[in-house]
Amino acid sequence: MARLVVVSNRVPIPDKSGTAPAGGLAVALQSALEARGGLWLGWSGRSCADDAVGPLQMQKEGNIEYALTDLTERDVEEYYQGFANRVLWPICHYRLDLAEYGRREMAGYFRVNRFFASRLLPLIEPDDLIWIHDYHLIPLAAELRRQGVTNRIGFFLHIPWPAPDVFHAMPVHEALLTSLTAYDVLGFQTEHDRENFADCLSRRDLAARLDASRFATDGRVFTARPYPIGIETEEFAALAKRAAQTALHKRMLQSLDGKQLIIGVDRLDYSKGITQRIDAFESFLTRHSDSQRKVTLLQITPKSRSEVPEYEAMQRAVAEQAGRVNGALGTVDWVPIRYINRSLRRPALAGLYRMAKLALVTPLRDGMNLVAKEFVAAQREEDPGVLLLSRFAGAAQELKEAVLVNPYDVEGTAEAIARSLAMPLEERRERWSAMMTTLRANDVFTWCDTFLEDLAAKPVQKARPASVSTPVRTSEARTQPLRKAMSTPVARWS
């Protein structure tokens, strides 16, 4: 069996007795190189000054050895919080509005993707599996390639793909599609996010479509499809039934004082649509005035990425947006939002799950959002409560059986959150029972093992398109996007 060897911008190292931090991506990935053989390597999450980066950190932790490298402060300012996350996740969260582009920021991304390849060079066998994870490294495969790079080498993309009208408004985007060329399989979280970067290569004669999955370029074949991404179905259950015996979830159902508790759990973050949700849950209140002083939401928002100027506001207006509800309709005995800016463990989360009757997951835009999933898996058979899904969310995809509105239309989902409270127990199993079937079939041990699966398969020898039109690029014409890319002047969009 090859080697695995898992690439991502940061790394799950275990702590000082080994244990691993807890996560479904963490699990899954873990157990596949335990039972391979295998390397994962990433940023520390540490910079240095510029001529401070020094070898690699290397730890082993049973059949895994871990590689860290550390980052300049250079590099992270223009790699991590300029490129990755002032331009990439805007434009894949259909935000134009909030990306800016820069050429120093669009250089610096591609030159901290050389440095990791040049960090994974050393350490690559001749049969290794490689699996790139995520918009961070984009271009990684590209780089390895022009290093001699032979393997077969993967790449899964957790967040959106866009549609070409907003993806083909980024200066560099070219250069990115040409750079997803170089891998061997391409993984997408939904058919839709699929067919959105199968029609930005059409529209750019990037490559020609054999058939739904396979696309040939410059003489070789590279296969996109969606692999739905899981939690670990059968543990998480496990873990609700086990949180809801805790002292932690005896006071907190104390604190309700019988009132029905509904959750919200989302890193503070614009693509979350959380002022949206506080507005419908006001909206709710307001139009069903009986149901004041019965429900009360619980907002649970981790800080996220405050080093970037609009988290940093998003997290006060958020803030203040719960203050002002809180405000207005509270009352000496009751308070309609519990708004915490803070992280909680998984048992605590999945105590929390199991105890509320709604829970809102309402992404304005969302990859897949496992925090819908892990609500499902956490709910009692007997008693389960009700999912309420953006059918923007990758999920909505999947779990077809939630009640799905749509996050922009607040007075739509306020009607949506009493339809919800007031769901027959019938109806809510038959829901519940439907979804928790989808999640045991697709576990993310099944997506990680469907993944393996097609990146190990014998590639394709010949790449003769069918009753295509669309011509292929030869490797000439495929590196100038990129060539044009880094020698273009300084530029400044939103």
Ligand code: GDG
The other form holds:
Amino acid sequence: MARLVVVSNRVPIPDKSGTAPAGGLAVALQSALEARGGLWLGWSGRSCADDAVGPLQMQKEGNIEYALTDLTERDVEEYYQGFANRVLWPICHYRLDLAEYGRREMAGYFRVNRFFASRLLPLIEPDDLIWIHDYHLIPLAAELRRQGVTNRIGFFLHIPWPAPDVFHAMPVHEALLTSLTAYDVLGFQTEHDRENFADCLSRRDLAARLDASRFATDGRVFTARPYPIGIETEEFAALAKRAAQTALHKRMLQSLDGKQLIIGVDRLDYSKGITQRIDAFESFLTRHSDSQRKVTLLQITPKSRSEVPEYEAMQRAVAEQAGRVNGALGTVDWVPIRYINRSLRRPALAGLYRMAKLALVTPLRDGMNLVAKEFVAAQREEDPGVLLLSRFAGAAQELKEAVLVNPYDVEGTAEAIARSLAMPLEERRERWSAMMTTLRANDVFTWCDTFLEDLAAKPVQKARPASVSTPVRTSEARTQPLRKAMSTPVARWS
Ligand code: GDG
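Switching from the form predicted alone: structure of the form predicted together with the named molecule?
The complete assembly is shown below, putting the previous chain first.
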């Protein structure tokens, strides 16, 4: 079995006791790395002065070697805070209005990808399978290819791929698209994302489509498929069951004093629809005033990316909004919304999911949304809670038995909350059991194995296009925008 090399922006490095930070993705990748022997490379999270980037920091845990690199302050500002989080993230979540293009940031993004390639290069062995993760590292394979790497390289995008009209509004979209054709296997969360990507390629004549999943650029074939990410279903269910026995769980139950718990868990991010959700909850309480004092919404929202101004502003806005609803509707002995702005431990979270009658998972746009899946896995078979889920989360493509809502429709969501809370046991059990079957069939280990099987598979090269309506551009024309983006000196862009 070939060795596995994983590259992601951040690396879930185990602490001194060897315990990896919890989280399905980290667990699945670590178990694949452990089985095959592997290397995981990424940013250390530290920044330093321009001339102070030291050697890679290596750490070995069992069969896995972790390699961390520092970045310069300028790198972090341009590549991470700039292009990744203020251009790609909003664009992929359909927020053209929030994207702030700057040539300096774009150049920094390509420069840091080139830097990651140069750090990885000396560590790669001829048969390694290389698996690169997420939007921070789109051009990494193209950079590795330029430096002579011929290994199989795969890419998985955790966030949505938007429709061509949105993606093509981004300067350098063509360079990014072209760089993706350097991979052997491209993974998306849903069929919809894959089709958006295929439409982007075809509008720019960057590849010919051979069949549903194979594309040809001159000289090579690559595949693009949906690989919906899962969770560690059985382990999470067991964790939730155990958590229900803890003192914290009992204290929480006591503090609810018979009220029904509704739960929301999201990183503080505008894509998660938190303000629309609080509006919907307020609308529900106003339209169904008999529910007042009978329910409590627990919104757990750990801070994220607080160095980006939109996130800092949002933190204030959500806290104010929750305070306003509590001020307007609360009573001396009832607080409608309990708002927690920090992270809880994973077992505590699992126990709270299990206690809740209803989860509000209402992102405006989400690649998958693992909270939806964790909530389902944490339920009690004999009396499961209801999942209210946005149609715009990737998870809605699989969890069709959830109560699906349009989060932009505040009143519609308010009515769906009312319906969900009143749902009879039999219907709750039917819906839950169907969703649980889906989660068991496609857990995060299956996701990981399926992707790696495709990545390791012998490529079928030189297939003839089944139907090519427009000629594919020659390699010279095709790689031109990529070369331009990669070689443009920063000075010319700033
Ligand atoms: C990206 C994509 C895609 C949250 N609060 C706490 C906590 N969490 C954990 C949840 C869950 C994870 O964080 C969040 O995952 P999501 O999938 O909901 O969202 P993103 O962070 O935006 O992830 C997304 C995902 O990648 C995977 O491909 O699904 O669409 O945007 O696991 O449980 N964990 C703990 N305390 C908290 O307070 N311990």
